[in-house]
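Just the one chain here, the form predicted alone, laid out as structure tokens.
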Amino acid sequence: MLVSSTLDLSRQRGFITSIRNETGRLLASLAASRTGTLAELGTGCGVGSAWLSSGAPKGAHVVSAELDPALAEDVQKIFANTDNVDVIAGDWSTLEKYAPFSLLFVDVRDVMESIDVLADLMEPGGIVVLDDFVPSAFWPPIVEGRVDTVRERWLTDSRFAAVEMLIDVDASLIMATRR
């Protein structure tokens, strides 16, 4: 129900960049194995948070931050009767006070570049899922004729055991577990 409601909001708002169902199902599966605090950086219309909430066990808490206050308010209405989800209007850094995270979904490219900050927000064994990569058959990964330094850094950082996963022929994500 929550996923459908957030997808409806996405369509109403013309927000075509919500996560793919394949990514959502992965988030729900991962959330089912987690306890503590799960977070989404870059709420958008709340689709990622809905998937996290749909898989989260009792006692797990989902927090999400959306920079656009009007959009955050619309998403807050969708989750108004959902006890385990809080949507905060504000920059992603407003979620730092909820750390450490057991699962973190990052759907904002600029935030992905902040690997040092994000690593410090994770509990040992915590999982970071980074979305919206274009598959590359090369190493280092090449996108639009340039090395994708964000992806390269996440896949080689010694603080994480990371893997790139193909979601579709034109999309991949990175899943990284904090050592």
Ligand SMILES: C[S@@+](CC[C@H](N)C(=O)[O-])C[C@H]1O[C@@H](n2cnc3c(N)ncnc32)[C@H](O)[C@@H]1O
Contents of the next structure:
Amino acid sequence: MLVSSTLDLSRQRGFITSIRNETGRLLASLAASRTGTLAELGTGCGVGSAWLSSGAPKGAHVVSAELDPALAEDVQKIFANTDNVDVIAGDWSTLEKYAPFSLLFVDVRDVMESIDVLADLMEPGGIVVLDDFVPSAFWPPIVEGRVDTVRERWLTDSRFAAVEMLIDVDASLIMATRR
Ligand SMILES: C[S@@+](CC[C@H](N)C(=O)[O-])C[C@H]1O[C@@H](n2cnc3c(N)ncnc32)[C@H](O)[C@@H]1O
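With the form predicted alone in hand, show me what the form predicted together with the ligand looks like.
Now the complete complex, all chains and molecules, led by this one.
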């Protein structure tokens, strides 16, 4: 199975920031409701791409960008015989040409700040998933004594209907649907 191969690569490389199974299952279930182009910013070892591929219906296509060329090459080998996934070596912005997206998984923290650019890449009803938040009991959300302005912005932007979901006691993500 593709997910196992990408987890093996994560272990071999000592890559500790691959997504959790809970996030992967969410991506697969969302992917199953999508058509057209699904994108991922920050491929890592390909775990998210594998989950997206497993859920995507026939005819839908997954594109993922990874900045580290050697890592991208390793992941490309895993997906060499998978028709519905393309892993591109390069900055996330190289995926703009594949827009509009029906689903966008953003897994690079800096990129989350580019909400205006990302909003324009989405088709109406398209879903953005942003990973790697630390749950906060406060509003506005506070992490390590500072307001998490990125999270605050995504949860209040009028272009999206958004929700923060707990993945575990120590991890959450944001799901934002483009109006
Ligand atoms: C949290 S990891 C991604 C985990 C992966 N999405 C998964 O499903 O397991 C973030 C990845 O983004 C890559 N990255 C960082 N900046 C990037 C950029 N500007 N464009 C594309 N990828 C980037 C890093 O090299 C790293 O592999």
